[in-house]
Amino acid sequence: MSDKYLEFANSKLGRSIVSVLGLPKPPRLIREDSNNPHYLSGNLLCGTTTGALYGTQINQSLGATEVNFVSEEAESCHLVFDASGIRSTDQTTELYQFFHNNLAKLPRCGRVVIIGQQPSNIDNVEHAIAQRGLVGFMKSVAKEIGRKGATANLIYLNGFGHKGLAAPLRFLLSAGCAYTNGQVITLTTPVTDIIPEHHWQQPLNGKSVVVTGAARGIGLAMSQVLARDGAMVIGVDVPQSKEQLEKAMSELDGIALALDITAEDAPQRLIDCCAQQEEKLQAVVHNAGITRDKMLSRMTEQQWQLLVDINIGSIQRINHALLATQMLDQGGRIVGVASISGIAGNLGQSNYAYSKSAVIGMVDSMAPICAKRGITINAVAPGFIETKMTAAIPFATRQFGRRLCSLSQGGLPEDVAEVVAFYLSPQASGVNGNTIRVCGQNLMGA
């Protein structure tokens, strides 16, 4: 469903009315070009603090792109700042000075990326405190620049140097990051070797990927984006959606598997289907889910149990079955779809919020276990995304939900899909145990 207010606010007449009335003006976001994905361009200004650790690695990570590295004399540029050298609060003036002098240079839909060290991995208390402050700073900057359609995000490196920095850095500078704002990506020791010669435009060539709930909405967008990146998609959805699923997968040269994921034999049937493919199984994306909203005092036990079984029980059973094989070992990916409802809670969604919070718990608890086998597990937590489900929300509530973020608009299904594609990239081997919100920096749960 299109956002009529966004269209109006960006029209010649609308701009005048919105300005006079002081109403929010949602910017038009620049998203990935499906014909030329993951292409980085534009001016980039890099800054560092005294004693910063990763300045050279930033240049190396972006060396093969069309990014033009510029000096502070540039009038328009994206900003990357290596804040890893901040070891005390006294040193934060370097952080202030860089952004005070250069933040106004951000172009429309510009990018800010800050790089720091994970506080929990720092022994010195003063150093850890100084680095933790970067989160609040980054989130505030994100809110300040959101009116321009620009985003700000933070990469924390965790005790292993700069290995794997290229994948998150490139993602956060790309058009795929259009609706990912105010987030922290923690980069840990890569679980498998980073491939030196990596095809950034089609990183999933020769790989198969399972996407559940693939017939429509966000799951369909995931399938389309992953196919764009070279994957052979095995789309899974309920038998009732078989015709719709087969049509979608046919258009992507993928495989349709009509399957009730709560069925007792579902995990084995899924494994059998994957085993028949020539491509290596790169990932399983657990997107399938339902809502059964009701105040807890009026919710039936069936409404509780059915949702919990689909949204987290079936995921656990499929994971258990897959990990009993070696199909994902040494390079595989598991991605769960959570929700900001699972982070902040939501009225009438106690069952849904429980299940989505449990997805985050699954990522947290399984990350170390998966890492030992060369597998990463991460989650994406969508906010207000323009789907048929949100289109059914009453008008006033829908408008409120759209404007309740720094970018003053709802996201699109492909915004969620881009984060999943980032997780699945072979170069994202150091991204493990993360939950990224795709919500335009929604105020709920901030």
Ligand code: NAD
Given for the second form:
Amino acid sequence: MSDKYLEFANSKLGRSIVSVLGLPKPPRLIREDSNNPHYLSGNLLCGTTTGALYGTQINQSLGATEVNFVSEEAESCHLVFDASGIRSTDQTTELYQFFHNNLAKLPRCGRVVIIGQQPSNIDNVEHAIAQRGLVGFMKSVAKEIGRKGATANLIYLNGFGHKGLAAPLRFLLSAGCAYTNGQVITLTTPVTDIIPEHHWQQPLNGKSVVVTGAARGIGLAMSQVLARDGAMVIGVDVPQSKEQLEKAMSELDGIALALDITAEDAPQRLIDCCAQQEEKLQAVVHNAGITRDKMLSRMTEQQWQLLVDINIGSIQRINHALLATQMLDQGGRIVGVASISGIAGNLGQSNYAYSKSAVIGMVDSMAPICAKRGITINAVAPGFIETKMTAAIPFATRQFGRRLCSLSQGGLPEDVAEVVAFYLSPQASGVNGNTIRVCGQNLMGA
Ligand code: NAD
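Any chance you could show the form predicted in complex with this ligand after that form predicted on its own?
Complete assembly follows, chain above in first position.
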């Protein structure tokens, strides 16, 4: 459903009315060009603190792009700041100065990326405190620049290792990060070697990926974006949606598998289907999910059980069966779809919030197990995304829900899909155990 208020606020007449009345002004976001995905260009100003660790790696990570590294004299530029040198809270002057002097230079839909060290991995208390402060700083910057459609995010590196910086840095500077705002991506030791020669535009060439709930909404967008990135998509959806699924998959040269993921034989049927393909299985994206909203006192046991089984139980069974094979070993990816309701809780969604919180728990607890087998597991937690699910929300609540984030609008299904594409990239093997909110920095649970 289109956001009519966004259209109005960006029209000639609307702009002045919205200004006079002091109403929210949702900016038009710039998204990936499907004909030229992952293309990076524009001016970039890099700043560092004294003793920063990753300056050279930033330049290397952005090699073979059209990014133009500029000096402070530039009038318009994206900003990357390596804050890894901050070892105590009295060493933050350079951080302040860099953003104080340059934040106004961000173009419309500009990008800010800050790089720091993960506090929980730092032994020195002063150092850990100083690095932790970056989260609050980055989130406040994100709020300040949101009205321009710009985003700010933070990459935490683990220890002194910089391996794998390229994938998150490139993603956070790209148009694919249009609705990913105010987030922290934590890098770990890569679970497999990072291939130095990498085809950034078609990273999934020759790989197959499973997307559940692929007939419509976010799952359909994921299938389209992953096919754009070269993947052969195996789309799964309930038998009732078979026709819709087959149509969607035929347009992507993918495979349609009409299957209820809660069925007893679902894990085996999925494995059999993957085994029949020529392409190696790269990933399973557990997107299928439902809502059954009711106040807890009125919720039937059936509404509870059905939802929990679809949104988390079946996912656990599929993971278990897949890991019993070696199909995903050495390079595979598992992605869960959580929700900001699973982070903040939501009125009338105790069943849904339970299941989505459990998805985050699955990522946290399985990440070390998967890492040993060269697999990563991560989740996305969408906020308000424009789909059939959110179109069913009553008008006033829907308008309110859209404006509740720093970008003053709902996200599109492809915004969630772009984060999944980033997780699936072979270069992202140092991204494990993360839950990234795709919510435009929604206030819920922030
Ligand atoms: P949607 O209802 O449009 O699509 C979900 C798809 O999953 C449907 O095609 C449905 O048929 C399929 N599905 C449901 N049960 C299934 C089963 N048992 N087996 C196989 N397929 C099944 O929903 P959406 O808005 O695209 O949401 C996709 C995911 O994103 C869900 O997990 C949802 O909880 C999550 N999410 C959505 C939003 C949002 O704003 N739309 C926000 C947060 C999280």
